[in-house]
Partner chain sequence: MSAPAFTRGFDIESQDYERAGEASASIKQALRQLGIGADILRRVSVVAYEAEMNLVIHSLGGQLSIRVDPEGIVLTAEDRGPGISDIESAMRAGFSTADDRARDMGFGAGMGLPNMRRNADEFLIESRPGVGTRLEARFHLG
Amino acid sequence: MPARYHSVTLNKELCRGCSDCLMHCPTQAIRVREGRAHIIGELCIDCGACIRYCSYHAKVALTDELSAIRAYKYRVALPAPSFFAQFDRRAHSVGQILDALKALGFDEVFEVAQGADVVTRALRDLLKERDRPRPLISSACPAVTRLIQIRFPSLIDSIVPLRQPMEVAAAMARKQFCARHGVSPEEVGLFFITPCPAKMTAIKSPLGHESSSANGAISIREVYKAMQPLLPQHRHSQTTTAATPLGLGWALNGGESEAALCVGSLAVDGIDNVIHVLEEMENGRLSDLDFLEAAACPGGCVGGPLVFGNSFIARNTMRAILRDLPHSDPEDVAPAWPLSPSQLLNERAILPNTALALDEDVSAALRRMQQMRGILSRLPGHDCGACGSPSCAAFAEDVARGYCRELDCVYRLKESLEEKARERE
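Could you show the structure of this chain alone, in the form predicted alone?
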């Protein structure tokens, strides 16, 4: 596959060559060679798991700086629903947060939860189509979609062919802003306030369409800090959210399923849990479900690696926000198709990631597979990571690909030295 952009990257100066990230990467995209970690771009899904587990903060997520908005004549902020959960609900209203965000230098704020309301309506319609495979898998989390491309390609056809709420919100915001102010689309910069690196990657290297409707993404953490001195100035804000509680609820694990009114659904969060459930689905054990909502981050987007607050507190805050809002439904506030079908539906197929293929030539791939099996039979099976690969199976593949030597395994090296010592006796 062609090289693509990655938000998750490595600061080599901080890396100590430990195996924490190595052992927690869900796609085995990390190796430790010559005392430093290396990320295999073809396998990385930008889930941010390595950022969570790196004790030395050597894994970082590259996002746009706040100053990037100055490149555009007009600027629109696209706050994720999880953004509102970062603030003390007793001290800051949603309106106060929206006004302070605008005061950072944005001409307008368009909530991504409004995009979630529109996607909710489209998702409800898709779930009524009984000829689609069951269960359908949410397309909201780009890290999960990329995980399926790599590890579960047989499930690709089950992914909902709808764009992420971020993309829908960006397309709506640009269309409305240009119509209202009589400006050209190129003059408007739309920036997503993101809880995770996967969304930044999805903007630079889109899934299911050629280009993103957003121009960039700024981390929630950076925007949160910049807003602190501005919040007191908007203490008496009368601004209200334009989204429904169901749209805002997409920030929480299970929120999408609730919004879709899908009784036969399962919501799973945390990348390791997602993998286990997808394995069950691949084995045909979830055929009684209609919908699978999967989020790479614990608790959903409120638990993203780029949020500011504690994810458990954020979950509680979001639930309180939703309780305080008057009841409304996407059917009441969101037009069914405010955009063209191409702006709501994927315009190109999501394909398997063939990075794991041993060789394009079938015969060569089979020979390499046999070589791997031979190497693996000689390895101890401890999956210790001391060799710099995440498992003995991954190490056998790395040796077969020529990335390292079999004696890079400390156990094989010890055996080799012992054999040579016996020969000299």
Second form
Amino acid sequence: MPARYHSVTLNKELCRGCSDCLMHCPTQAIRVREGRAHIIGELCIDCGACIRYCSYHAKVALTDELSAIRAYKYRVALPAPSFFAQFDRRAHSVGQILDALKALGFDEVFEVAQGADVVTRALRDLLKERDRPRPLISSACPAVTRLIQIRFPSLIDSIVPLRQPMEVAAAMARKQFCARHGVSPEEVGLFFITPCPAKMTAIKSPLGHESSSANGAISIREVYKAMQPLLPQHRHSQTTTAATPLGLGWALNGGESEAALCVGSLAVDGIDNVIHVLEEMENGRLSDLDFLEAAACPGGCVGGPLVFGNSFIARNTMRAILRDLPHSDPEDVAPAWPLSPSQLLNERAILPNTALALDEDVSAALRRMQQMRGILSRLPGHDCGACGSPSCAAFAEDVARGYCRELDCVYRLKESLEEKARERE
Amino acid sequence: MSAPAFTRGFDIESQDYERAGEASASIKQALRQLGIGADILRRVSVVAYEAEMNLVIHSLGGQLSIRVDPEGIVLTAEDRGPGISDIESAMRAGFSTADDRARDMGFGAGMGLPNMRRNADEFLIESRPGVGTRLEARFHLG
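Switch from the form predicted alone to the form predicted together with its partner chain and give that structure.
Zooming out: every chain and molecule, the one shown earlier first.
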């Protein structure tokens, strides 16, 4: 098994070794060593916070280039619901966007919002089951799922055991395309048009199931750029969305709860806010809720690190798009998709990630903890990041684990030099 | 070589809503680093948080402490008063003496002590009116 796959990665040439990403990583997965940032694979959840904060654009998301679609005889684009929020609504209709996207070289466009419609229906049923833990946590944001694996393993059983709309849409799209055109499944390349790196990771290294139904992911930004010259040609498009406004609404945080008709729900967005709410949930403070919708990005997927537009404007655009659509409900369209339960439900358990433990054995962890606290007591507690670790506590842990030396702390080094100077006097 | 126990104590001030929850968050962080399993971690989290909030809301101030060794976890909350005159009632679901301020913040449903007892493997509480309350929750490891 190769090292854990991550979409978020470092462009070594651009990294200046500053502490921007270091201080903003929600799982403290970054260290600056020898003047360059390093991502600790076991801890990274691919949320893309570092991509947002890096002033030098050294943190990048590995996604497929548009040219990757040429590896397949037939190509289907799977645009995320948040994709439509990137365009100026006064200038471009949803149909025009769909047509211009197809004209990039795809044989068909299948909206992920249609997958969201199907998942919505399954979620409504699931929320009616009384023996489920409360609240259930949405499984839509893969960065949040990975955060829970690492930091809130006791909440894993509360994650909705349904696949993400992207997965469901990919399975539907392949089935539909093959049936319609009489081609074999492996001839069709399905590409998710993604707002975030976490979804790319979810395709390359899925949680809850063996392999992804999608073949790759292209960033919204790249597609947006390539579509610009094509948009004017489709000004008079008659195409309309195949999804319901509720399915499309998954682009916004809170949209999933709304679609699921869940009143006792809470929607939280922004990775730091998500951590605070999950802390409360772990303390038993959310037991009156039925559903927790948590999105790593501000505003939900419309605020993803790989989108083009400002997340607040995109939110507004999305709301306007939804307002203008005729009312329809997932119950009306979803039955048309006879998917087997295995195509909707996870097939394997999501396991805790124990990377935060100092050792798997409690006795060994206790010994290391003692060592770590000894080191920490000698550190200044400024959390300056000059050592390359995100905080004094993280640095003490790094020293205890043998990754660096105590004198890598500039304050400790200064103290030690002063001591030596005094001895000499 | 036997493993050293991990011990930490946190002073909790009465009515200190500003810092409320920080001690239990630190305790949780330590338990994650010690590789404590998900089920025990969740139960300790609930008890530590309830105990901390009890100290903030009901007591005149006190200390929340934790001790972890390979056999188990002991969580202790000890305060300087006012003490509980009727422990039996306090242990009953729905009984609370929380003030309006605490209730406005979503506390005071009277689930605290019963909830703590339910989540601990062993639970001890002793209290003397005018002196203080001491409670101890134990969790078995391995």
